[in-house]
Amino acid sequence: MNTEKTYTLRDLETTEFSGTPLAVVGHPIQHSVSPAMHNAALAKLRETDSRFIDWAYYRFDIAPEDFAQALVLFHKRCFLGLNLTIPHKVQALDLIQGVSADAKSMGAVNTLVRDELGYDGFNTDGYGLSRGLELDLDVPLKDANVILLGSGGAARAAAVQCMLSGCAQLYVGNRTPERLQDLLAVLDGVSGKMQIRTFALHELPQDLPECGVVVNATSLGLQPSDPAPIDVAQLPTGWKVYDMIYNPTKTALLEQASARALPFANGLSMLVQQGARSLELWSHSKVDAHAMLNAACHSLKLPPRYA
């Protein structure tokens, strides 16, 4: 089977996927480098373990209204694992049989693991964000000041991870106040003493501390014409900027950070780290994250990070 193709619900209905199939599911999904990344890691696993000889990872574009039907078909076609991205991370909660404790707290799942009766849900986004901030910006979440932009599935995972990691303060901004209340309701069930403040995206809080990190979890930046979700000029000079979007590699938000000489990074490291954790859940084996990162860089036409 062609692992570079973008498959559809029709393909899922009519095509047999042999061996042990895995997939990323989203809408849109054409931009995803997850297949290249995971298939590179599987190739490394095959070098020392023949158990992975027939494992392969695919890409599926499934609209929200078709997701419930697709999930039944994925199970029927024996897909061992699924990664979920926009817009399925929250929707899946009502369609799966079991949810891990952290994913339940986050109110979203990004990783599904098959068993005989259906799929169990996990969330590796929080772990991926935490590791990405440490690797790219030298920012441990513990005791950090964080501005989080957005309130969807990725933002929920990030907010819960901030609480679990012991952030000093969390500021959450969104375009619609109603969605912010949904996120705050999720956080009510998470233990922690971190202070949480909300704001409208067009108006950053005035009394920000000298240092911190901005994390963009909105979709603003996926399209070249998208504006930056906030005005980076309003940040104190000690702040750093992390955009979960990795394709394009430099969004308007990161362009603004660069113009101000603020340290910045895109979400490629988060993608790799959450992906490695997902593959470990499916394979019960240690995964080579360096191979995944290099494959992702190759797909994005970037220089490899590791020789």
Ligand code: NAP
Second form
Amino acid sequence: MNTEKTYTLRDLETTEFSGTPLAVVGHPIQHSVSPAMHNAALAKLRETDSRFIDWAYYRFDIAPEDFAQALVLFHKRCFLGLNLTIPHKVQALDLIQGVSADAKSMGAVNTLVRDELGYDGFNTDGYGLSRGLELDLDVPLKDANVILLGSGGAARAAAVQCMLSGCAQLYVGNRTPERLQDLLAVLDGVSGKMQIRTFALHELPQDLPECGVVVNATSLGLQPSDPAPIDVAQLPTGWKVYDMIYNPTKTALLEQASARALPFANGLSMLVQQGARSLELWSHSKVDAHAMLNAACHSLKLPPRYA
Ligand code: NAP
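Return the structure block for the form predicted in complex with this ligand; the form predicted on its own was the one displayed.
Let's see the whole complex now, leading with the same chain.
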């Protein structure tokens, strides 16, 4: 089977996927670099373990109204694991059997693992962010001061991860106040001693601590002409900036951080780390995240990070 192709519900109805198939499922999905990342990691696993000889990772474009039917077919066709992306991460919660505790708090699943009766759901986005911050910016979430921008699905996973990891202080800003309140309601159910403060996106709090990390979880920056969601000039000099957006590679937010000589990174590390964690859940093996990163860079026409 061709792992470069984008498959549909019709393909799932009519085609046997031999071996051990995995897939990313979204709508739209054409842009996804996940098949390249995962197939590169599977090639590495195959070098030392013959268990992975027939594993392959595919891409499926499934509309929201077809998702429930598709999930039944994925199970029938013996797909061992699925990554879910926009717009399926929330809807899936009602269609699967087990949900991990952190995914339940986040209100979304991005990784499904097959068993005989159905799929169990996990969320590796929070883990991916946490590892990305450590690897790129040397920021462990524990005891960190975090300014989180946004209140959508990615922000929700980030906020829950901040709480579970024991952040010192969390500041959350969002354009739409109602959505910010929804996020706070979610966090109410997560145990932790962290303080949470909110702000309107265009007005950063005045009394920020000396150091911390800004995490952009808004989609502002996806278009090359988008402005930065905050004015980086208002941050104290000890702050670092992480943008979950990785394409474009340097958003206006990161340009501002760079101009002020603040350490910064884009969301490629988060993408790779959440993917590596998913593959570990399916394979129960240590996954080569460097191979995944290089494959993602290749798909995005960026130079490789590792020789
Ligand atoms: P989402 O649920 O649609 O949430 C979008 C967020 O962006 C909301 O907070 C929304 O605010 C805000 N927003 C949208 N347009 C805005 C604007 N013009 N000005 C200010 N705020 C605006 O999307 P999501 O799934 O959370 O994803 C958010 C971002 O994270 C996307 O760019 C996505 O690509 C990225 N992401 C990256 C990774 C990774 O692995 N690197 C993983 C997941 C997501 P309102 O509530 O006011 O609408």
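Positions refer to the first chain, counted from 1. In this text the structure is predicted, and so the values were computed from the model without any measurement.
Engineer: One rigid part rotates against the other between these two forms; tell me which of 141, 272, 232, 216 lies at the hinge.
Structural biologist: Comparing the two forms, the hinge falls at 272.
Engineer: Report the rigid-body rotation angle of the smaller part versus the larger between these two forms, as an integer number of degrees.
Structural biologist: About the larger part, the smaller one turns by 14 degrees.
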